[in-house]
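Shown next as structure tokens: one chain only, the form predicted on its own.
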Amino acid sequence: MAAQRRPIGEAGWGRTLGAGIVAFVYFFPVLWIILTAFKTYSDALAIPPVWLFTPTLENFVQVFSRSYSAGAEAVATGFDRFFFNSIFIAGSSVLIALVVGTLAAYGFSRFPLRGNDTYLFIILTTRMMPAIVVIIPIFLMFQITGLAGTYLGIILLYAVFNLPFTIWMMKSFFDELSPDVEDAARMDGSSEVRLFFKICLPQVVAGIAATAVFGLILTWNEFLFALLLTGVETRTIPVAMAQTIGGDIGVRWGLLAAIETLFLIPVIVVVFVLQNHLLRGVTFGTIKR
């Protein structure tokens, strides 16, 4: 029987090849965007597609130029401002949601109230509602309070929408911790604040990293709220990209691909930096160290 078994090495190569093919199929659209970002205007519109071409950085230069020439018309870009807006808004909102959500999750996990599950379900339902359902009252609220077009308004809104996800994620991590160490610390006279910061929080760093990455992705790609609630000075990249499409001069595919390529970089960098914590955070409670 042992002689009839398929060699382990051959099976491993087969799985690796299959995984590589699937990964390439999924990654191909991203690869095509990156290649288009380095093409000239004519190469980007060539039919059939041009695979061998002379790379150019013209599109990336135009991304951060205040204007670029499109025939006889000058079109404003200035995406340096929009990139700053996206980074600042996404980073601030995720940070606020993490701070508030982690504290709330610890409270729900360690000091449950009567009807605790009902409260958690109500919190979760606020995240389950489609954005289009609540956009009108939120828009009116922003107009009345003067938050429309401001950094504070969109940051608080994103933080509120990230809060339910953060609470549920972090509560699951706190629930996985053994209470024995905490009970021993209480017997030694540790306060709840010291116990939270010195014992519990260091053990859920992986969960914080995983929650931060997912929250960043959701906020980074959000379009509807950013379209209706930001102004010219607070506009984010998704909205700015949508507004570069169309017009009398047509779509500058090379410029759009360069913007999309740069748009991917911050999320990729964050995921790469937090990859060790991210893997542990996603598998927390299922895989023991």
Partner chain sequence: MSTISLRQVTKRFDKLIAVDAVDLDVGAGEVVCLLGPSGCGKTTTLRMIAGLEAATAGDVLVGGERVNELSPSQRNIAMVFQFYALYPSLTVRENLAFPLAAERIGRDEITRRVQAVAATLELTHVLDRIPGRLAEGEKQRVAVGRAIIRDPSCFLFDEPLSRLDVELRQQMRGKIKEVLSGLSKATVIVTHDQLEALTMADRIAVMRDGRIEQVATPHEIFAKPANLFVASFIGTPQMNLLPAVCRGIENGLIRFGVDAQEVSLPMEPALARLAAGAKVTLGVRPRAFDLAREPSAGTLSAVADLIEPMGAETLVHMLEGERDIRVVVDRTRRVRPGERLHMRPKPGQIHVFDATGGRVSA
Given for the second form:
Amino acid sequence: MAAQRRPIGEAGWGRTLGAGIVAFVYFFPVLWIILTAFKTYSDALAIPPVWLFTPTLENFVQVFSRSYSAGAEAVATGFDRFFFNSIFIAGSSVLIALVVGTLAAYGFSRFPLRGNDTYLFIILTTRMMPAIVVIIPIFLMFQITGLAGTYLGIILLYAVFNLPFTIWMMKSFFDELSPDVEDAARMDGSSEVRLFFKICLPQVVAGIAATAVFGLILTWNEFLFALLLTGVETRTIPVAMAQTIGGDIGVRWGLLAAIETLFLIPVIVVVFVLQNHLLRGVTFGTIKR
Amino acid sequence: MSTLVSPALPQAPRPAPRIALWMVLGAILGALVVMVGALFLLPPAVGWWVALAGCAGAAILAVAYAWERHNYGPLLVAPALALLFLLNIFPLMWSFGLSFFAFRANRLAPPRFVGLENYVGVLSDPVVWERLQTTALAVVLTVSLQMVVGFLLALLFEKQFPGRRYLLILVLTPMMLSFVAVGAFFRYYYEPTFGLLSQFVRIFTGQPFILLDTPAGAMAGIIFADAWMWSPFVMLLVLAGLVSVPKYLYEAAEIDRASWWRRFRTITFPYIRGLLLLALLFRTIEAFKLFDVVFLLTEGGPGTSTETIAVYVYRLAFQYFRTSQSAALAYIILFIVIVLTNLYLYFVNRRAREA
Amino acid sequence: MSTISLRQVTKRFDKLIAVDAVDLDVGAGEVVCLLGPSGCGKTTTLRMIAGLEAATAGDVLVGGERVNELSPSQRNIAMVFQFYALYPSLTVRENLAFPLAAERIGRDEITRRVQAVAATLELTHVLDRIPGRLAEGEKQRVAVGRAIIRDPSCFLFDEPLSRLDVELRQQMRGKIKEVLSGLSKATVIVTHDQLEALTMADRIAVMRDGRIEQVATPHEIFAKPANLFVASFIGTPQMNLLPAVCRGIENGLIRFGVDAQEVSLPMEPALARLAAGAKVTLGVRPRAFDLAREPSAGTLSAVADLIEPMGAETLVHMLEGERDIRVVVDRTRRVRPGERLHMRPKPGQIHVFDATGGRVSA
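Switching conditions: you have the form predicted on its own, so give me the form predicted in complex with its partner chain.
Let's see the whole complex now, leading with the same chain.
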């Protein structure tokens, strides 16, 4: 009996099942962490691991305040501050990078300088090079100028950290616009400023959003700079998490998983939203499609 | 062109620029004088602001100068280049300079010029070569694993099927996660008593399994975590190649009764070849910098069996405080990355030209 | 005064000469079509008038004033782009109003003019849509509307109808002609479609390889092509170009040998300079033949080879030796493959070109 014909390039539910199993296995490490976050202390340590359990929000409460010894009163852990720091620092630095980077990308795309490609290459290289190469002098600079441990310092640093990415990404969006539209606007007597704000910028709004979200994720995830250049006041989540892992938390896996879950959820939401721009984002705008 | 322009023709007037070059240069010079003066003569708190105001003034004049001449290009890229210079290029130059001096950041002794001694020292240090070997091993293993897994994943997701979009999200997520989070995951999974891996192995052996205890195991643990994270990256690039194959080619191949392998080799592969190469280069550059996962998972252990070159530079700089030596080593790494990046961009441009 | 003049305008891209010393005058109210195959430099010429490309040499004059150094916005020119170049993020209303922002006029006046233009071009019902949600024909009309809404010194159209289907193209041809006729501005239209050029233009400039081959009215271009290129480029089906040798003058007739056969034309003064033995090319349009029953002096005979019915007429490819001759006959005349036909070129419809390709007969 002949199987039902299907158009070329399409597969049916069989493929859904296969891909579903693979995707589940692939996603399992993340899923297990999220499950663990809802387990009680003993459930999380159960041997063999439990699949069915009564979920609890206890771990999430403890992320923000817990008692450090049995019977002692719960104290704030400072994680609310760390979350705020992460959001505030990532937000401000991405904003700066976006403003400066979008302008530069427009310049590189529309008014090429002599040696345009060289500039762009250097800019990409600064993004590709290991952070370790610049971190020593930056560390020294921050010590000397007193920027170490301040919001201003880390925000500036992250803005520059995001800048190459923003420039390449936005340039790739600007490069895609039809030059005819700009010619038309020039002929219609539009000034360059009006042209930029009224015609070009609205066309790349989606690109700006994608770039911003990517920048937020990159900054949100960044560890090494944060480790060396943030103080107690400005500590971000990755650093706090790393310190918690190595610190007093021991085998309170549920608690650790809860921190991670809170840390991961924004990222997963972003992947969902950004799916169409992911390729361009992870290659820093060098590959469009 | 001037030879052919007839001067007799009427010409629409064009406003003459009001700001001359000498004014801008003068302002920059003035700003410098103000800066130096302010920083030396005034109390630091005030002087700093005066200096800043001087810079701002000169900058505004320079902007006006470029604006009048419709030099939008330099104007638009200048702020970005300035920021990059301040926090990327300048530190790079600093560490370049540092690499020629003997200097330890935790001592008060002033830097002493030693020429190429640091480079000679680093390159003749067997430890460095050992770390480079470790790194090379890790890069080869993780990148090839990523290429294979990513490629297979891409084949799985090549066709349209119900729910593809949502399943893709599950697979793509690891790539966007933080190294810290991934390190923490796998620490948990590799944990000897409660970790899933150990529990799973115990079913068969009855013994707890301590993966990170042996050099080979630790390396495998790192490779697995890194490849898990980055295989989706390869998948994404291969998928981009796969969907760019025009459907009519497959239809023609179907009618010409081409076998699966032949169809793959003659139609599909040419479309993904370029992207595979780009994925390979990009992942190699990134894997070369392997730091966070190692740092969080094994801290280079057991012993130094998984200490990659990036981790070693970090230790040199911030644990042994051999600052200038670490700068020299960092520069050697940078050189390799620049070569690879150049190669990568060359292929990116070639692909763009072919498209 | 609304005129455009090009004086020895040249554009070089590195070594490639895209436009080569072009001279052209477009008077007020005149529509000139730049017609030519792709890559002939017509669009580059248009873009130099617009100021989107700088001329390498020569002068561009708009309204009698040299504008080479002026930016596009300073030239006060309106242009309709091939792909319309509508502002994707603005509504049709905002698109139409966009050029008016540069002119200092009040909000009420802007509204009034947008309404007026929208009414003329039947766009009133789509004013609040963005270009992405318009049909192809509507986009085209918005592009035209954006050009005519202000009072430019001249209009430029770059392949204005190339993206429309046949039916819309006919409608828009009429519409554009109607709109332009009321404005008395110098207009330059770039097209590769000769039908478009023939129907819309007051004069046509035929271009090839960066040079203008001929500038003349549509009628003249068709009736008196200046050289072999124009002759072969204009008119469908293509003109038959038959290599021939001048055999001499007899009884007020000049005789030409075409392979083994002979054609003779009434003598004209312009033909007098052809010496016997001179190599020429005879151009005869496929519709310029009369079919004769039997061979006689001045007929060409050939065997019908391939027959293409075109509706009202039938195109017959005839073989004469190695040569292919295209003849259009009325559909009522049934031609069978293999049939030998005798064709007599209609008097006054033979074009004679000399060895350099230039037209000989006046």
